[in-house]
Structures are given as structure tokens and as C-alpha cells.
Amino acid sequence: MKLELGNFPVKEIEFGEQTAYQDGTLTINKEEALSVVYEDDHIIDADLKIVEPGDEVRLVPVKEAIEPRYREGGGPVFPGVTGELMQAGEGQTKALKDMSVLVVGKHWGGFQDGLIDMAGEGAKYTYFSRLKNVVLVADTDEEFEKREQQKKNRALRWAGMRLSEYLGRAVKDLEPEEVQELELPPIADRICELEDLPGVVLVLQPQSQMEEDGYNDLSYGWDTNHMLPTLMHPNEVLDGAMISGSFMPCSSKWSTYDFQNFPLIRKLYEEHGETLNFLGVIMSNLNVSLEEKERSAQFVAQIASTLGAEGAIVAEEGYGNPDADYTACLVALEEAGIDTVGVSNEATGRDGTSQPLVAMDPKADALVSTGNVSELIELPPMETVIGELEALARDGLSGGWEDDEELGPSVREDGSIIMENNAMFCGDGVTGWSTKTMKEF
């Protein structure tokens, strides 16, 4: 399977008469772009804004991030979701780099939504403060979930994907500045060539705990709650087969942008043929019952063993209940004789003294932490707020609160905030973006 990614670096974004890309500048016809957003009658109010690194802007509640792309031949960027079901991971796809489409609620937020600061102290906590962003800020008539803490955010998320595909068409007929070729030949064809290198698999556990459709991550449009662990080509993940759901506390979330650019996959590609033989991605799931967790762990270990893996990396989207799936998977792989490293955040409490993972085992002896979800963060007022700052406290965002006996409200009268890292949009960077570092004391 061979994928050619044609990259178009975006140095500047502006509104203008025609949506087009030229010499690093993306120009957007705002009225035309909004017409794409309004294709869903549930969108009742929408606007587009442009924010760049260093802007004194706070965005909340942020629901999704997507990289604008165009699939050569005109197929859907997200097969099975924004168009017909087709194979992802091969052929040619064009991407607008160094930017994203951010989807922000104009009013209502929920447990799965987060915050981004484009400048100041808060900017260091999330990768998306480094990008130039087209912000879709909108409201919907989805009254049934408006005041629910847990939201599917369907109309807004799908509007973000349509907008991303619309922007991606700006480079439809252009030659990219750079073309990246991503190719892994069939495993059987590389046995002799790479026999001296250790075979390594990447095990991904996207969020799939909700039994009701509409909350979980999707694979080719299929709710991952229904899937069993399966082998996927890494190109599929990078080319729109996976999209983000609307369930996890926000710092733990893998946005669709994360799936499209997954740094752990990119790094394994870099090392393939040099220090290791990258065997592929085992896409697993996160479950609720103990039996389901154990079954998935067994499937993962069996697939890895059948592939001849000597090493594995396991990454989970979330914490708490998913820690049981994560640890079970680490243990099953180790018991199968596969050296395994885990990557996740941890929940050690605001004072840092709680047990970091809900489930732990001595066999899980190589763990990478991307930070504490409960760490308290205080941020000063920001000049401009896109969305509604009150949502952080009022709507049950996973890192905010209406009032606290000791700390007071998350949102203070002067516009400054105190919150847990939980509410920082994709802030823990489990996919490989993490800006945090480890220190010894």
C-alpha cells in the first residue's frame, strides 16, 4: 500500500473574493465557506474567524480539530463518513499544512470539550496554539443535548469536516511543494531483507466505551464500540480512515487532526528499515466489562505474535476505566514474549500523590507518561474570547467547575481562569505531540 501526501505549507490565511491557495497564502471566500457549513439545517448560527500563534485569543469550548485535505480523484477525505466507503491509505492526497480547522461552540460546551490559548502561558499546553487556525464558531438547534454534560456534537463535527474538505479543494489542481511517499510492502515480502531488525507493532486504543452510537471514534464510519482488535495499515490511519469522537475528557482526546498526522506512526516510519521493521498498527478498542477487556487484550497479543512482533508500543485514548484495557494489553503482550512500552497520561490528583493508573501490574514496567490530567493551571484574562468562556464552568467541562470550596469558580470575574489540565484541548499529546518534559528532583 503506497500513499503520496502532497503538502502545501500555509504561511498566511485571509478572507477574500475567492477560495484559493497561492504562494503559501490561503484565501477564503467566507460566504461560500459558510454555505458549506449551513448545509446541515441543525446549524442555526455560524461564523468563521482566523487565529494565529501569538494572538491574544482564548477559544472555548473547542470540540474538534481537522487538517484540510483533498483526495485526488475527488473521493471523500473521510471514507464512510463524508462520502462513500472506499479504501484509504493509497493513492494521492493533498494537505494544507501548518494549519487546522477548529470547531468551537458559540455557547454550549460539555465534558468532552476543551480550551486553547493562542498566546501567553496557556499556549504551551496544546499543540494547536502553534498552528494557523480557521475557527468555525457555531451554534445548533440540537435542544435534546444542549444542557447535557455529554454531547455528541454531531452537527458541529460534521460541519468541520465539510469545511475542511471545501478548503482542501483550493489545492485540487496545484502541484505540491513537497510529496511524502509512505509505503510498507507486504510483511511476507520483507522477511529476508529486514530479518535482522526487530519487528515492532503500534497498538492504538481509540475511545470506544460508549454503547450508544454517536460518541465514539469512528473507523471508516463504523463505531469502534462494535469492532474487535484488527490489523490496519498505518497509511489508513493517516489518510482519513479514523475520525475523532466526542466522549473523552479533552486533554486525553485524539482529534481527527491527530489521527491524520499521528507522530508515533510517523516516527516508526522514519525508523523502518533503519532500527526496526514496522509491522503495522493493531487498532484495538476500549471496553466496559472486564471480560471484554480481557478478550481484546488476548486478540491484540495473538495478532502481534502471529506477525512475529518482538516489540510493541501501546497508546490509550483516555484514563480511568480505559486504564484496565491498557494494562491488560500491556500484560498480555509481555506474557507473549513481546517487549512492550506504554504511552498514556496519568491521573495522580491535584497534589500528584494518587495512583497514576487505575489498574497496574508489575509486568507493565516500561511506561511513558505525558502528564497529569489533574494538574491545576491558572491563566490570566485573554483579550479576546471566541466561543463562551462561561462554558468552562457552567457546562461541566472535564477540567472546569462552577464553584469550589477552596478554589472558587473556574471562571473569575476578571476573565482569568483556574482549571485542571483535563480541559486543555488535546493537551496531553499521547499521539506524540507532547510539549512536556520529565524532570528529576
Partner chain sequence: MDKKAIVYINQFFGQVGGEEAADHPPEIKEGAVGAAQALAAEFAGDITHTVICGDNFMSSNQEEATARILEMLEDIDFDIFFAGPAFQAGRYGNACGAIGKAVKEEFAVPVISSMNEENPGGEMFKKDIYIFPGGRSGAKMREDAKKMAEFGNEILTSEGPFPADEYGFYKRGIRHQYFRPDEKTAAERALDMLLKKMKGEEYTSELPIPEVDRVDIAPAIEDLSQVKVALVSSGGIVPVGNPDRIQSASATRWGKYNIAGMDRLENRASEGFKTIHAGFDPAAADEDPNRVVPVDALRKFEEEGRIGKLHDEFYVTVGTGTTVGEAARMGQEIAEDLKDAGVQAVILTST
Contents of the next structure:
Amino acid sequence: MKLELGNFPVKEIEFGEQTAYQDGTLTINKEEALSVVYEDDHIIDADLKIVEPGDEVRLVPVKEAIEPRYREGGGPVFPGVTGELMQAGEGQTKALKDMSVLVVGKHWGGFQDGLIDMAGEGAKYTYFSRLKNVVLVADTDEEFEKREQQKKNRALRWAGMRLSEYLGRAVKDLEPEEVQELELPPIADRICELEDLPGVVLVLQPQSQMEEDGYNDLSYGWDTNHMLPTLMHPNEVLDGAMISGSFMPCSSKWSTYDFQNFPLIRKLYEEHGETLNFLGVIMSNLNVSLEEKERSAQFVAQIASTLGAEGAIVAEEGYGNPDADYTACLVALEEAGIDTVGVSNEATGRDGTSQPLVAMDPKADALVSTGNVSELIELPPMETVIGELEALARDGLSGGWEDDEELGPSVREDGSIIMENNAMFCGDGVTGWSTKTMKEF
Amino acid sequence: MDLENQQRVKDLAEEHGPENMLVVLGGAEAEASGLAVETVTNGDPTFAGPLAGVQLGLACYHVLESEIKEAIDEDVYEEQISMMEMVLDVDDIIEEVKTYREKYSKYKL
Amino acid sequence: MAKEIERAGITIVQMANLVPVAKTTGANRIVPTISIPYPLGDPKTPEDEQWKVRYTRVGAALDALETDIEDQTVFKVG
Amino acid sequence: MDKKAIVYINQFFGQVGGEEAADHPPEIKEGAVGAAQALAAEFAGDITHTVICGDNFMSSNQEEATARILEMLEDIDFDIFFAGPAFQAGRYGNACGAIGKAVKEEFAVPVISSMNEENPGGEMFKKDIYIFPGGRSGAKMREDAKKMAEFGNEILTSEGPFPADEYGFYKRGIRHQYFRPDEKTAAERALDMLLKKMKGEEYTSELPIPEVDRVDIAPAIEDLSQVKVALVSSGGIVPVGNPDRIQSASATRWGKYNIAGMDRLENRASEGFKTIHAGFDPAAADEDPNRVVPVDALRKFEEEGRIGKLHDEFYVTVGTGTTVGEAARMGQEIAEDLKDAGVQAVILTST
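Write the structure block of the form predicted in complex with the partner chain for the protein whose form predicted alone appears above.
The complete assembly is shown below, putting the previous chain first.
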């Protein structure tokens, strides 16, 4: 499978007459862009903003991040989600780089939503503070979940994807500045030198723990709750086969942008043919019952063994009971004789003394840790808030609270905030971005 | 160096003046000898004894060092010390004692 | 939590689906349940079956409370 | 640096005497006395007082000794407290740890000590105060005191963070996140670790698996029909309206709710109970809370005489994201309440 990713670096974003890309500048016709957003009747109010690194802006509740792209030939960027089902990971896709589309609720947030600061101390906590962002801030008529803590955010997330596809079409007929060829030939056809290198698989455990439709990560539009671990080509993941869900405490979340750019996959590609033979991605999931967790772990170990993997990296989207899936998977791979490394965050509590994962096993002896979900973060007020600051305290964001005996409310009158890392939008960068680790103090 | 010996050294130095004293060590081990030199020159390194923080700077040698050895009657040295000289790590001891002496002794032989 | 209650000298049985989690946190008497969102009654099954599951599993937990154990024990149900 | 320090040492290093003076009661002297001088040589601030206490006095009257020392310190202004170094001396190590912990709790200043790895005081108190690995005997006084004093200088003048592996004190089981100065990403770290592991080379896991802390198994109940049984749950089942505002994740609160006279828990639709747990799909629990807190089944057992009585209240909190530390505290509080209510057996349901 071969994917050619045509990159268009975005140095500046501005509103203007016509949506177009020229010499690093993305110009957006706001009215036309919003009309794409309003294609869904559930969107009752929408606006677009542009934010850049260093802007004194706080975004909350942030629901999703997407890289704008165009699929050559006009097929859906997210097959099975924004259009018909088709093979992702093959052919040509164009991407607007160094930017993302951020989707922010105009009023209402939920457990799974997060916060981004574009400047100051808070900016170090999320990758998206480093990007130029087109912010869709909107409200919907999804009354059934307005006051619910768990929100599907369906209308907003889909609007974000439509908007990304719309922006992607700006480079439809243009030549990319740079083309990256991502190619892994069929495993059986790989040349002899590769055979001498150790085979490595990447095992992903995207969030899939809701029984009800509409909350989980999707694979080609299919709810990952309903799947068993399966072998995927890494190109599929990078090319829109996977989209983010709306369920997990936000710092643990993998946004759709994260799937499209997955640093662990990129790193394995870099090492392919140099130090290892990248066999592929085993797409697993996270489950609610023990039997399901064990079944998935067993499937993962079996697929990895069948492929002849000597090494594996496992990444977990979440914490709490999914740690049982994570540990089960690490143990199953180790027991199959495969050297395994895990990547996850931890929950050591505000004081740092709690047990890092809820399920642990001494066989999991090589772990990368990307942060503590309960770490307290205190940030000064920001000049501008896009969305609604009160959502952090009011709507049950996983890192916010209405009141606390010791700490007071998450949102203070002067606009300063105190929250748990939990609410940092994709803050733990488990897909590989994180420059955070955990240390003993 | 135990607390009693520290007290004795301190008293003698007060009585006769540190410039008029010479401490000769007979310890069998390098580290302990070094500590003893330090104690009578720069003060008790463990800070537990009377010499804690007291910098006498005394001249201090190990009995195995040539300066002392040459001053002793050969027969006596042969009878009393030479056996030990064969089983001890003489170089180590001398090296250690010398190091501390050069660092802290204000007086020499 | 089970550990702290047991430390206080109260005999406790933990009913949990995630046996590895209960084990890691140090619970001593463990009775498995059927899932996380519905430990004691699968909504997809008829009422009487859910009742049976609940009655049997809670019964097993009561048995566990009356059982002397030497080590951390996961009690079998049914 | 105009910071003030107080030093704790034992009778030996305080020049009171050896074993014969080990019953020496605590006293406080101005300035750096005895071994406190070794710290004074490296500490950039001022050592204003030295507390000296006999090791035996401390170990046989720990409470009294601690109380007396805390009282001595009450009116003194100080920024940091040093205890030791204690080398391999067990009683001395214990004394440094105990008094250090008490001072830290009472005055909220950093406390620094040093002990040899064989000193049991290190294992006992490394969670409470900073303890540096030290030599076996007083011969290492200068080195050990230097480490303590230098860390004291650092902690009083810089903002941190102070990771254990960088500064060298014993790991304390306190894990916090840390931005790597080299900005090496998780992807790069994972690949490095994997390549090393596959080659059989040394690597360092960023999350070493700690040992599980076990409690003594409570004895079996002889006859449940004579006993009051209580239900406890981490499934977040609360009265609709959540009167105690228990958090739906990272909970720090628990509630107890009266079920006297109830045959079962009524559901959310009938304004009875619902789950506020955000870690799983709430539909099944909202529809029938007995699926999580089986009041109905226990009523049946009560009626059949299988159990003596179902306790009139059930206890609840939320498990998801709730740190083990918080869970332990809430467990202790609930246990206290259960004991007061005469409950002898508990069924804990978790989701």
C-alpha cells in the first residue's frame, strides 16, 4: 500500500473574498465556510475564528481537532463517515499542515471536552497551542444531551469534519510543496535485508467503552466497540480511516488530528528498514467486561505472533478501567515472547502518591509515561475566551469542578482557573507527542 | 579517633603549644589513618568529639613513613614493627596520611 | 477502598467485573460480576434472568464472607 | 541567603556523650553545635539552633520527646529543618525520621536527612521527608552533610521541580508529571526503549511497577444470620439530584443514603436513584440501580434469614479516575462509620 501525502504548509490564515491557498496563506470565505457548517439543521449558531500561537486566547469546551485535507479524486477524507466507504491509505491525499480545525462548543461542554490556551503557561500543555487554528465555535439543538455530562457532540464533530474537507478543497488543483511517500509493501514481499531486521507491530487501543452508539472512536465509520482486534495498514490510520470519539477524559483523548498525524506511526516509518521492519498496526480496542478485555488481548498476541513480530508498542487511549485492557495486552504479548513497550498516562492523584495504573503486572517492564491526569494546573485569566469559560466548572468536564472545599471553584471571578490536567485538550499526547514524563519527587 | 584520645590531644596541645607537638600514628588501615590525621589537623570530621571544628594543624606522621622510621633505632624497629610492615598495605597508608597532612598540617617535622 | 474497610477489621467481599483491578488494589475476597455498566443484571436479558443472576452472585458473595481463606481468592460463581 | 535552619542531632554527634548519655532529654542550643557544624560549612544560610536528643530518650519516649521538641521550636522562625546525617545508626535514623516528619507536618518547612541504605529509618520515613543515601559511619560526615546542605540551598533558592533521580534522595513514591527539558517525545522514547529491549540492552521504564500493599485477611463470618451487612459501592449510585455533589470522576466525596423500608432501589425515571459515574455507559444503572447496588437481592436474603439485617444505609462514591490515595481515605472514613453502626460484614460492588 502506498500513500502520497502532499503537504501545504500554512504560514498564515485570514478571512477574505475567496477560500484559497497561496504561498503559505490560507484565505477563507467565512460565509461560504459557515454555509458548509450549517448544512446540518442541528447547528443553530456558528462562527469561525482564527487563533495563532501566542494569541491571548483560551478555548473551552474544545471537542475535536482535525487536519484539513483533500482526497485526490474527491472521495471522502473520512471514508464511511463523511462519505461512502472506500479504501483509505492508498493514492494521493493533500493536507494543510501546521494548522488544525478546532471545534468548540459555544455554550455547552461535557466530560469529554477540554481546554486549550494559545499563550502563556497553559500553552505548554497541548500540542494544539503550537498550531494555527481555525476555530469553529457553535451551538446545536441537541436538547437531549444539553444537560448531560456525557455528550456525543455529533453535530459539532461532523460539522468540524465537513469544514475540514471544505478547507482542504482549497488545494484541490495545486501542487504540494512537498510530497511524502508512505509505502510498506506486503509483508511476504519484503526484501531480504528487511528480513534480518526485527519485525515490530504497533498496537492501538482506541476508546470504545460506550455500549451506546455515538460516543466511541470509529474505524471506517464502524463503532470500535463492535470489533475484534484487526490488522491495519498504518497508512489507513494516517489517511482518515479512524476518527476520534466523544467519551474519554480529555487529556487522554486521541483527536482525529492525532490519528491523521500519529507520531508513533511516523516514528516507526522512520525506523522501518533502518532498525526494524514495521509490520503494521493491530487495531484493538478498550472494553467493559473482563472477558472482552482478555479476548482482545488474546487476539492481539495471536496476530502479532502470526506476523512474526519480535517487538510491539502498545498505546492506550484512556485510564482507569482501560488500564486492565492495557496491562492484559502487554502481558499477553510478553507471554508470547514479544518484547513490548507500553505508552500511557497515569493517575497518581493530585498529591502524586496514588497507584499509577489500576491494573499492573511486573511483566509490563518497559513503559513510557506521558503525564498524570490529576495534576493540578492553575492558570491566569486570558484576554479572550472562545466558547464559554463557565463550562469548565459547570458542565462536568473531567478536570473541572463547580466547587471544592479546599480549592474553590475551577473558574474564578477574575477569569483565572484551576483544573486537573484531565481537562487539557489531548494534553497527554499518548499518540506520541508528549514531551512530558513522570518522575519521582 | 575516639573521644578520649581527642581530648588528650587537645589538652596536650593547649599545654605545650601545637608547634611543639608531633602525632605518630600506628593504625593498620589507610582510611582510619587518614581520618586520624584529619582529626588532629583540621578537626574531627565526624563532628562528634572535642576536636570538632578545632583546627590544630599538628604535624602528624605514620610510624611506617620514612621520616619516622629513620629516627627509630633499627633493631627496635625490626623487632616491633617490621613484621607488620610486611602484611600491611604500606603504600596506601602512607599515601592517605600524606594527602591529609599536606592539606591540613600547619607544622612539619 | 475494600482494603481500608478490611484493615478496620470488617469482613468484606468485593464484587467486581475487573478482577485484575480488584487484585491489584489488594482486595482479598473477590466475586466476579458480569460487566462494568451492569455488574448484576444484563439489560438485554429478561427480568427474571437478571434477578437470578443477581440473587446467585450476591449469594456467592455471602458465601465468600463465611469462607476462611489463606490468600487472595477469586470465588467461582455457579 | 538569609534563610534560617535548625538542625537535629543525637547526643553523640551533639558532643554530650556516647551510649552512656543516650537517655539525654531533648535540649536546644543556639548556633551550630557538634555535627551541625558540618552542615554549617556547606549551608548558605544560617543555622540558628541545634536540637540535641539522646537516641534512647527518643526511642522510648517518642511522643513526649517529639512534643517537647515541637514546643521548643514554636517561637523560633526557621525556613528549613535538617536531621542527621544518621548513617547506619538505626535508633538515630528512626529519631531523625520521626522528628523530621513531625516538624514538617507542624511547621510546613522542607525537612532533609541522610541515612545509609541499611538504616531502617530510611524505608520508614522516605515518603515523609527528603532522605539522602549516606555512608555507614561518621567518617562520611562531611560528604553526607554536604549533600543535605546543598539540597537545602537548592530547595530554598530555586523553584524546582526537584526530581529524586536528579537530586539523589531516596524515591518517595510521589509521582508527578515533568516536562523533559530535551523535549524528547513519547514516540521517540518508546522507540528507543523498544530497540534497547529487543537488543537486550539496559533501559529504564518510566513507570516501574510498585509492589502491591496487602492487608491481613479479615476472618470469615461464622453465621451471617446474626450479623448486620452493609452495601458499599464505587458505582456512583446516588439519589436523583446528587445531594452530596459527589464528583462523577476523580471523586473526593462519598455519600450514605437511607434505604430503610425500601424493597429495592427505584430508578431514575421514578425519581429514585441514578448513577453519576462518568466512566461507563450509565443507561443500565439508571434504568435499574439494583444492577449496581443489589438492595433487592439483599432484602430477599434478609427475609429468608440468610443475613441478620441489611444496614439501613448504603455507602457510595465513584471509582473512575479516583486516585487510590483518595479511595483509601474515603475507605477509612466509611470504615469508621460502619464500625460505629455495628456493621460486621460488607459487600462492596464496583463497576
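The term rigid core refers to the maximal set of C-alpha atoms that superpose within 1.5 Å between the two forms. As the structure is a computational prediction, the values presented were derived from the model and not from experiment. Shifts are known only where both forms have a C-alpha. Numbering follows the first chain given and starts at 1.
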Practice item. Report the moving segments between these two forms: consecutive residues, 3 or more per run, each with a CA shift of 2 Å or more after superposition on the core, given in sequence order. Key: 191-193, 437-441
